[in-house]
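There is one chain below, alone, in structure tokens, taken in the form predicted on its own.
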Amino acid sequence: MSNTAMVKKYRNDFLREVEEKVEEGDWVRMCMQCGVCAGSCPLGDAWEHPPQEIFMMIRAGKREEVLGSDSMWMCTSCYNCIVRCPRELPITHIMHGLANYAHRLGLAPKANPTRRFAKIFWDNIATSGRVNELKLSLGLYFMDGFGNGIKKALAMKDVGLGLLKTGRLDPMGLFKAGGIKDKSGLQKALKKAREIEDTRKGY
């Protein structure tokens, strides 16, 4: 097989992979590279690769660069891009779909703070069905180690004391079981959802 044929096959393979295994991935080929999505994004200047560039990279077969990028994790779900896209592409859903796919493949950037927050939040809520705000806060404070967590806590002590005084922070929340009544039912539902997704996407 010639180099040209190999490159062409590689490109087609990654686009096909995204179309088959990423949420709303079959819309990627519809992007006309106008850049309205990047111009509409409140974090547009912070993106490593804006959405239209990610879509072009997918069509160019740059699998490692796309799935290892921080870009998809920058999406805040404001939906400005979807509202303003002249072709009405579900850009927000594609970004989250790519992030989830990269995570499941173990290719997502491990140091990305948004990805780390998403994992801490999911682990928190998936355990009991409700978010324990104190546990979530502690997880975020100490995700960079005990020393850094203490520094962050000291820097935010005035805010914390203010929350305590107004009753917005419950220090005993850490010791409360909380959550929904049927936690085992929740776990069964989550397990079934993963099985359905794995089957549907062929992971």
Second form
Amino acid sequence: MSNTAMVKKYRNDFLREVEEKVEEGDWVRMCMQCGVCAGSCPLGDAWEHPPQEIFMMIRAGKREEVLGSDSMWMCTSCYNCIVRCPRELPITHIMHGLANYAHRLGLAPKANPTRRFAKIFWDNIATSGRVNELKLSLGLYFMDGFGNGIKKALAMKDVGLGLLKTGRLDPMGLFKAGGIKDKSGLQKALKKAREIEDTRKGY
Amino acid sequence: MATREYSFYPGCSSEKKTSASNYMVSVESMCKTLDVKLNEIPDWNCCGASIGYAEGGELPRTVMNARNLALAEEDSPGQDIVATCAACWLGTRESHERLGKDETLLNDTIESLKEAGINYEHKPEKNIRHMAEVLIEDIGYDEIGSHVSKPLEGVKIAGYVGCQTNRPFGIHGESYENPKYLDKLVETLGADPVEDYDQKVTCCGGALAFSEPEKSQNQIKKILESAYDFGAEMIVTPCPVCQMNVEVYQDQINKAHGTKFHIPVTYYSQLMTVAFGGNAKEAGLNGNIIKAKKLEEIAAK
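Switching from the form predicted on its own: structure of the form predicted together with the partner chain?
Once more the chain from above appears, this time first in line as the rest of the complex follows.
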């Protein structure tokens, strides 16, 4: 199990683990705890632990609390924290990196809707090369089963109809292959990329 | 006047029958008037958007963007790449910068793309730009103004810049906190910019409008409220995600909060097409769910 392997390898040096394994993780020790990121985040209220707290928790070795947190999943990728951080930490990327790492180790909160949506999104584009908007939305609505899916789809009915009437949604999107021509080439390249990354990170 | 030519990355939401297909229609009309030639990258793929991070690690995301960079260079060597979508622009430019800084990432990307028969050669001098940059830096307000045949007189427009067209790269010479280029553009087209629009760089929630609708709609509500407070009749944006999120959820927000929002959200390219004398269809106005009546009236004149 990769998670156990990481725990064994890094013991309780979670900072070193983050520095080595998480995208842009080597920036974490540069945080000076000013909190500008927390005040700048559009979804700030929804974060149990705002970024500067996450950084301090990493340094304090609070591995499970950080990787199991749904805080990073509140990032809307608006880059406000990045442009405002006095020390120029790439906070958005670190949050994405932590979320990705937690997800890959199976420690991210299972029910978090953004985690699940992000996975559906990636599978959607990695298969066909381009976003299929109808499959993407229906995939999200129906991820909790058929009954729930119908309920959610009905709640969104008017939005869908509006897009349909203005020619901004393809009703046949479910049945069309769509996407790029060289799907197989892209799929092979992405498979290779995943293999290389997995080897480098020891997943 | 010499034709300006660019390698063009339209992005997923620009395709026919997708959420920003009307953006594309108006961009084509606008470019025709401005004599800008867009060479679409052959068989381009998705940039990974931002939300791709959870499943797609850094390398797979970079590979997706590098594939486009390689195809662009092969098709239109030496040309700047221009994107109309904020996420496409950001994703491509970010990957290009990282490939120039990180040799391991570059070598891994080259190795991965060989599987698709693509030979990636890094071109550090390649510029990846947003269409707004082309308009402001290459063409300029004066030249844009010279094409205005139907000024958008008396229309009060709030310039909603949003996030990813503004951060982390932004438009040269503009601030992150109060970028003014949309206001200047609105003025150039003869309309009245709402200069006090204090939510002009507030995030609409982006992809979280799908996964965290309540939290995102709180954001959208702020963006709409401020436009109303300062007397806007219309919102204009350079981003397909901003456009969609701010337009399509107004009814749901009204139901949840007892508000009466009903304000058109347009693209800069739609304003330009109408001001340049284009008709409603050329401006993609039939694609707006909340009809931009003032623009329709001017276009019909």
